[in-house]
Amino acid sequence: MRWSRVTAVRVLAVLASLVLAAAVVPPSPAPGAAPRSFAGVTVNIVTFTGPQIAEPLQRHGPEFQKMTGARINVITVPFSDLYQKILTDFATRTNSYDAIVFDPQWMGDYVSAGYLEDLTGRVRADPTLQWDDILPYFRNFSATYNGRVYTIPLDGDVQMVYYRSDLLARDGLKPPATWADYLAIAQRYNGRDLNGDGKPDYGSCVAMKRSAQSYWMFLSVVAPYLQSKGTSQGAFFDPRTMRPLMDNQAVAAALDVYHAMLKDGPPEQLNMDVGDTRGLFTSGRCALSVDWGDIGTLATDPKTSKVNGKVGSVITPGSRMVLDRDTGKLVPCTTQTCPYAIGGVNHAPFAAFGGWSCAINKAARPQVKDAAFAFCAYVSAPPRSRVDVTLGITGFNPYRRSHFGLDLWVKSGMTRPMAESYIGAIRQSLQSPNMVLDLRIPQNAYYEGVVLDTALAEFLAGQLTAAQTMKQIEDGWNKKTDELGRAKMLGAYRASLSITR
């Protein structure tokens, strides 16, 4: 049978169903396997300042250390700092860091020039990290580059929505299918007390301060209009080119819907991160928001929470009209516009970052090198996972098989509603032959977190008009593109979306 593009994207969706199906938790490792001694022996780990990620990272070092010897050092630094204080440790060998816990997006550069262990033979030989059990999305996309593993996968990301359950079944209306709808929803309950304490709240709630990850919240609303025929279309460049996709109708309509949000959201949302709006959700004043897995497991915090048991979650809203790439138009779905489309409705659920990953420095010597990914298998293996991507504060969400069973959900403190409606729309994401990749290309730091995150500060802000905005990103893009080598970007972007012909 001949190949489509799409067909690889199909098999791993086919897979994925079958393993979320099985939803089992697999077996501990056999009991009386002595751990191997690490004594003596210190391992720098980098992350960010958190206290995501880095909290379990923490938390399980001394753990590792009672029963190996090593000692895990976290070190941290704000998340805007991270990709270039790797990047500059690795290139000037200073090699301060044994190992990493960053965006597998950053893979592009930090493999091909060298600088990460190839894990391939690690994860297969070492049965305490039930390789099999992480997700195919997560093993073939945030822990492999160019055929080989080089990194244990610690986090799942996928971005979604949640809303209050208990206002839309009040008032008789259905979660958000579209963009159209999270905007109608969003204008109802904006300025409404929606908490019970006499103050007016927000409809909806987004992260959308600069250098804040508040770029990934913009592309969620962008991917639907930008693809439509499966993963390996991609949303951001033209795969036959290296065109950018960012200055067309598609963009124009999803910067309107972003900016749209911000008229009903707080009055400070331009300088809230994703921590502020989090907040905001679990106190009970927003009827909306775009997040990852992380609102799920904060709103069942009984400290801090007044919405567990009312909230629900589906996937992202998605859009009627997509764009023809030969036109710059936006075009009606129909079956060959939009073969995956649901209800009319063309879903690309955006695979925002790729889930916190593991890596080790190549550079590191032989025993530090085990020693760092003992440590990771550990901190990955189902015995700590499962109960990380139930607690909020982790940052960790799921990745494995074993992380979808319903009673570990419930058991967590989700009402049985709560939880299925949280692992569902999860579990349809991952499933989504449409699935949008974030971008995985060198430099993709730059294309995301300078050029694109720059030119929507400046639009929400008020200094550029939307076509202004789209101007800046497509001249970015080109230009940095022309700087790294047209042909050389297009082959890694090509081979990102898993393109051979």
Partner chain sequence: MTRRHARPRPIPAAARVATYLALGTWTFVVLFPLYWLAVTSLKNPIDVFSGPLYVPFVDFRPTLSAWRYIFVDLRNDTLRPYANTVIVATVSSVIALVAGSAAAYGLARFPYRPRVGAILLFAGSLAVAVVALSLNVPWPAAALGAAALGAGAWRAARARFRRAASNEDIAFWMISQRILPPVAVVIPVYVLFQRLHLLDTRTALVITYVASNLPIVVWLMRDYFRSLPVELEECAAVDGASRYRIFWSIVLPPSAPGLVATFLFVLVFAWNEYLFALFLTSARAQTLPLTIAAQNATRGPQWWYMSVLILIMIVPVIAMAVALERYMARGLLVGAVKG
The other form holds:
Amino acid sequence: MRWSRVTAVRVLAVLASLVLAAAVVPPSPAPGAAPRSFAGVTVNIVTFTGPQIAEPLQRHGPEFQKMTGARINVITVPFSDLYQKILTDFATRTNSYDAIVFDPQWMGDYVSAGYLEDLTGRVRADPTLQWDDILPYFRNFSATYNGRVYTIPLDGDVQMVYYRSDLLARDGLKPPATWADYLAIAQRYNGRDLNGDGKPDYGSCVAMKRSAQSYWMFLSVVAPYLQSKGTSQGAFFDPRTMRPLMDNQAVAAALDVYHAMLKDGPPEQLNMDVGDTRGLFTSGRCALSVDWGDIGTLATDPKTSKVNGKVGSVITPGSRMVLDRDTGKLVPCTTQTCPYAIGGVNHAPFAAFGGWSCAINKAARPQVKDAAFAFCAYVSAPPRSRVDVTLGITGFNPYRRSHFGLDLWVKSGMTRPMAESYIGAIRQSLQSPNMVLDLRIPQNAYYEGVVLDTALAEFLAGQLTAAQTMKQIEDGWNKKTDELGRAKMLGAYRASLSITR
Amino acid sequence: MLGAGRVRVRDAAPGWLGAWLERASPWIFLAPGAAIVLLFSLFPLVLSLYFSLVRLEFAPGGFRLAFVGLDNYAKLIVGVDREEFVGVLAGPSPAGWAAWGLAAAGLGWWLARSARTVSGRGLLARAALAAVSAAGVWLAVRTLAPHGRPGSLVVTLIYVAVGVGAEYVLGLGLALLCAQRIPGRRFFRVVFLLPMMITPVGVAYLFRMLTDTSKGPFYPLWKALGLVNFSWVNDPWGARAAVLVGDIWQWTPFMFIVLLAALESQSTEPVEAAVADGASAWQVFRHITFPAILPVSSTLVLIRMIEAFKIVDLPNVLTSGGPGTATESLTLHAYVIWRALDIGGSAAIAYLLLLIVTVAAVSYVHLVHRRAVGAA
Amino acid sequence: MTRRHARPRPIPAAARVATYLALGTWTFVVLFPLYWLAVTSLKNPIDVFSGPLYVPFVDFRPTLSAWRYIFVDLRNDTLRPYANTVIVATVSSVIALVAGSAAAYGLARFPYRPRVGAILLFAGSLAVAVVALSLNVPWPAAALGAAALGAGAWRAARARFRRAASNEDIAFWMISQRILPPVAVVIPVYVLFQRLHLLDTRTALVITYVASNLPIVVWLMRDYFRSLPVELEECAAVDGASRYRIFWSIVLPPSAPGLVATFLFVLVFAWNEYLFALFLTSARAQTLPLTIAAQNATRGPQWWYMSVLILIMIVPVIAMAVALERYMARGLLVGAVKG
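If the one shown is the form predicted alone, what is the structure of the form predicted together with its partner chain?
Whole complex next, starting from this chain.
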């Protein structure tokens, strides 16, 4: 898949268009313009075995070496074990990695343990990085912990809803604005043939496999019920008391929606991860799906898609009712309760996972740190990233203002209406002041990946009722918080939301 | 003693060195192997026991291990993880009562019988084993009852019992067939080994492809049976069956290859004599072949049992332990929380597993294996 | 002395048909999944997701793009792990087989009566040495200190230790090393090799696999050796042969089937091991199971790449099995005692 001729031609086309664009747009100073010499320096960067994420690093490495002399050595580890592997390496002070390209959600563990280099000064000092071009959410929340910058974003993750624009247009339907709309559309198309092969297809395909991505999907559903007053309100705990927000009417409503999704989907939905749902959606077998930005680029590739030009994207549906945190009850949206509502609907796009970002090991040698920073800045800088985000192979999704130029996307093979819808949905989500930050406290892998994930799996399998599910999540979270120290965890939660008061 | 004259041997090395080497030879045979195992196993064993008593916390620059006593164990047996580990208990069904009664009666009879032959510590050990087994059956009966739900403990026991049993029977059957002088047997032998050679993670992914009822190869079959809207992954027993099928597919070859080797190194004369006396094939098998391969069989079952208790890749890849926690094995349970940095909790599960398997293996060795070996 | 075969009676036609039917069924059970792998490796993603397609050229247009990706695009990222896998698995299996069958022979033929106290003392001094090492005491000092401590304690207390372990106890202790699931010991083992500065080396993997596979060799070979008649060995001993020579020329040859079966088994174990390989390596020493597991990433399992990798991974083991198969055959058995 990686360097097939089609892709190569496409890359060439994009590069050519860049050259043309460069003639019009005043060129940004290339990092190579004033090269610091890193001759003889080797930077070991670890990420997961791609091709996504690793491919652009491996591709830009030799370019960077030619400019600065620093050798970039990309080490890859299977995705499922990356978190443990990096942590073991750092905690035992083996320090075989100088830089990591990782999920900023893990910052809670890495930063509080002091493994990562504070990059605040460096990002300000490096003009080539064009820090202010990065969208505010990523600068101020995703890359930041307790007011300090620790990562350089290389990827923007936000969940959206994808729909079959051809079907909805044919039947005169509007894309879903609330989860109720979503379910109505799913129900309408479930069991009908959606791709012309004579076999019945599915209304909604959502990853619900345990120990995969299911809890992020659920959090996308619950987010608009839980958070309405902006990112720093947080959607997991009460930021004053560290009381979990998981046993109330909002979560009950979301569990209802989540359970209904199960009904209008493929029979094996319980065992599907995003690989399966993406495959089904791009082969035309689903009317709706919830996913990150990947479906957009996958739907454009003829090797993976039968639905090019038939895909629309929209910000994740919202809710007309939101949680009153004092009573645990749902209250209607008003200008007070939902200051950011659009047409009376509170949207809370969920930055699940957070987007792959580059961080530097505090224990690395100074010169290696400099080289590692320069390399990550080089990859993130618009001349590279603007192209990379349009290539499916990179796995990079938009995270800068300069990524929203439609022409690049059309050149990459997307039809113009689809590109408009795709970029429109991403832009609307990422610029929302009510974006939901993923949980980033220490041991969040336990809170989400074990407690929440297990409870949801048991709920879907019918082992638990909604009430039992909510109680199990609250109990599990409270138990862990008490183990780790409530005051400490509250501090970490507030730090992750960058609440400084 | 026909063969003896054919063996040509050199004299042992002369001198004190030779004499010492000869005298010390038992230890020289054993020492390298024992030393490797000892050196390598001791440290991890002790350290992971320690891990099971602590909680990992990250501290600036490194990590800290906070001592929590038996908290990690308590969480599993009486605390928040109880339903996942032990299961949900319910009142036994009539069939459950019957099974429990049968098992209790059987254990009682066995204990009464052994009281006549063994005494003292041996009897005490047997009584303890009977009590543990009775408790195990009771747990199984209550969690498998209509409103109960088996935890990872009982699910693992099911995997071990059904998987190892089926693998042995299939492996033995195939080995017997392949030990015959029939054309093409060399082909079969190599082919039958194939599943074992695939890495367990690979087998797990392979079975995830095969068991997919909407795009997997058995879709037409599924459709013909009218099961298009049914998926085994939504049914606890269906999912467990899928895990078992994968396990049996992969590990039958292990039984097969060793049993075949055992059958082939068996001396042929008794069989010939019996056949000459007009014994039937079944009689030959029952009275000659089977006793001859019994020691190897017994070893095989023991090794496979120990390995089967550690089943993790298949349920992990196939269903991630789902639906809910229906297919979660003990090792998968340990792995899931280990991935989330609960090193202490996962070490506690591992040590409970160690305890269970040690009890099972010690009993097996004392009650079955030694007798099997002695019988040969 | 001529050897006749176990079942000289001609097999009846009905039994023959039944035999082939059974063998044929199982052959299908074994081969169909592998066929599915082969077919999947020739598919584009879209062909995998649109429903079951069985026959290339008929149902779908095959493509070599997955193969090209693995061999051309990844090239060294496939070949390096491949070489590592071959080296680590072969070396560790040979060592495990040699050390393991020697120990198995010992356990099958000689009575050992190690005092329990001595073992505990030895283990204790070892633990002291390890603790000392982890406190950054230089290793010669740690070794000497622990040895002195152990010897001193032994002299002081040897009269008190009466309980002795038997061969069965030793064998059981060995196999019990396999009970703990890898996930419980992987961190300690990681720390161990980190101290020894062996992380990301093939040596670390070889040591790990030898230690974890040795018990299996001991158990399987012990049964084989025990099933051999001792008369031959006794005769040779009377003739003045050394124990080592007896082992080498009299015991090992007739054990060939067992040795081959055991070797194949531990080879496969080492060949396919995942969790230790994941933690003990990071770049240079990675093995193929990691590459396979890595094909399930943020975009879900890449079935087509996975299929290629699984197929190329079993080829060498199949070749090995084919090459060794004839040693499992009964015709090569020598040294029968009772004629």
